[in-house]
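Here's a solo chain for you in structure tokens, the form predicted alone.
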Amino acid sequence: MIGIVGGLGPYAGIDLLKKVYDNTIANSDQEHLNTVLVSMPSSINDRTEFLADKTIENPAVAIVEVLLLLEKIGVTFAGIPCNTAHSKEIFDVILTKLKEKKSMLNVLNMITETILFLNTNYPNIVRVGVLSTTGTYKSGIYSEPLKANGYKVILPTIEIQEELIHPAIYDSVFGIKTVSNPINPKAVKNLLQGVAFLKKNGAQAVILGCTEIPLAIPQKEIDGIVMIDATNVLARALINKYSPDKLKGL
């Protein structure tokens, strides 16, 4: 089975599950892939908060518990729909703890898969913008591997990041984590301002590097700029690993 670690935020897990179905070749209920979503938000600490001061328990601990539960149910390939959870401080601990438990679970790396998708499907793109949480922004979760793969990385200024992008995700009144369905128009406006800034500074594509952002920006392209939905990339990668003959074309 395909497994999904939910609860990071909860709608991101649902979105990944939906995108697994959306990208699967199936003509009946029975032709869809077996999937399991386990959402335990109350036990998984906030990833950005952990990266900011590391005074709370590493979210990796609770994520591993969910992954082991998924494996016990029968999952062979799993995805974690949270970009910030792929920081070295969290993801490396996840892999270490799984190894200690002698787990055979194959956990896909969302960041690696996104850069591979970009390289494979958009070989002419060299200037890539990233919208994300401040945790991802400051940790270089996308910036470092993108640069290592030869891309020029374009980010919002720290002022735009802290005044527009991060609040669009976390604000207690209009942020996507607070108001997920429907998305508050102010959150959308903030994010589109971020896209406009990245375009103005030369971005040919923008990675939507927080799993809440595609909920607000579902478009594949905005003003000639390609939107790379990391959640959709992860969904396609899970299908390709588990049952490649079931993966729809782009």
Given for the second form:
There are 2 protein chains.
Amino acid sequence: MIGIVGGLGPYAGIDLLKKVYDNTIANSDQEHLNTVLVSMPSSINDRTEFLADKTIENPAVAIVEVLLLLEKIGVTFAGIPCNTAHSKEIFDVILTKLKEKKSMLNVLNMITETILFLNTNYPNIVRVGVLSTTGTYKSGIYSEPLKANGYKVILPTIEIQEELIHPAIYDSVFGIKTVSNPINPKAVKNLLQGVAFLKKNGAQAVILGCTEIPLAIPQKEIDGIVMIDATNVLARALINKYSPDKLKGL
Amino acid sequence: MIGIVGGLGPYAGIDLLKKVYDNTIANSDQEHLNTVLVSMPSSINDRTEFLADKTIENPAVAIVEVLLLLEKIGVTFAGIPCNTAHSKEIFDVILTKLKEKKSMLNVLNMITETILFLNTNYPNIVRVGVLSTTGTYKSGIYSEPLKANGYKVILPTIEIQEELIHPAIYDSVFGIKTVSNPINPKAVKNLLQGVAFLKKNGAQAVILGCTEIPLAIPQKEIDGIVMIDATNVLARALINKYSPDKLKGL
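Given the form predicted alone above, what does the protein look like in the form predicted in complex with a further copy of the same chain?
In what comes next, the whole complex appears, and the chain from above leads the way.
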């Protein structure tokens, strides 16, 4: 089965599962792939909060519990739909703990897959913007591997990051993690201002590097700039590893 | 945990999970409830096909396998987001098989919950229309318990059922089970014609009695007629049994 660690946040888990179905070649219920989504959000500490102030338990511990549960019931390829959980401080701990438990589970790396996707499908793009949580922003989850792969990285200023982008996700009144049905227009507006800023500074593509962002920005392109939905990339990578014949064309 | 048997169809499973989250009082990821969705669609035969021609294996067998898996990993309350699977020929077999296996799992009955919901929240409504698959239509999954509870049931004619409603779900070109992202306008049009017919014949409310239908008709009311989304009712019932303090007001 394909496994998904849900709950980070809950709607991002659903979004990844839906994108697995959307990218599968299937004309009836029966032709879809076996999938399981386990969401135990109360036990998984906020990832950005952990990166900012490491006094709380590393969310890796609870994520590993879910991954081992997934493996126990037959999952072979798993995805974690949370970009911030892909920081070295969290993701490397996840991989180490799985190894200690002699786990054979393949946990896909959403960041690596996204850069590979960009490279393969947009070979002419060199200037890449990133929208994300402040946790992802400060720990360079996308910036570092993008630079290492020869990209020029364009980020919001720290003011735009903290006053527009992060609140679009986390604000207790209008943030996507609080209100997702429907998304508050202020969250959309903030993120679009972020896209406009990245465009003005030369971005040819923008990575939507937080799984909540594509819930507010479903467009594939804005003003001629390509939006790279990291959740959709992860969904396609999961299908491609588990059952490549079932992957829809782009 | 709250458990969901996915895959009947896959998008209906996601829809139920989303409605569980939508109806939960939560202001952060961590405040959401523990949930698991297992979708193993290839092993679960089509429910309507089984009811029409019982030569294929009863889908109850594969559904029970999923329910036992859910129980094994900690699920206490489970829902099956497929109305047709609630026919006596399938649902009673599920309950019997669970009993044989000494299962303690509480499997909610979506039909019973929907009638209870109607009764509690719309005490003045007496004439109720039903839109469903032909499997649900012919086996009286809603009609019989509605009548037993004193309702006057209004159904499409068999021609409307077979030429408009069932194809909206199953047609291999425009049916919701084939194309869900986005839903084909012809599926929406067929279903709205069904609603109009039921209204003309006196329905005060319409039960959307197939989990695919609310994907095409998300409205709560059409022309003054109340739409009862059985999936949303099941989501609310799951929260109410598992953690009543977390249930949002209507």
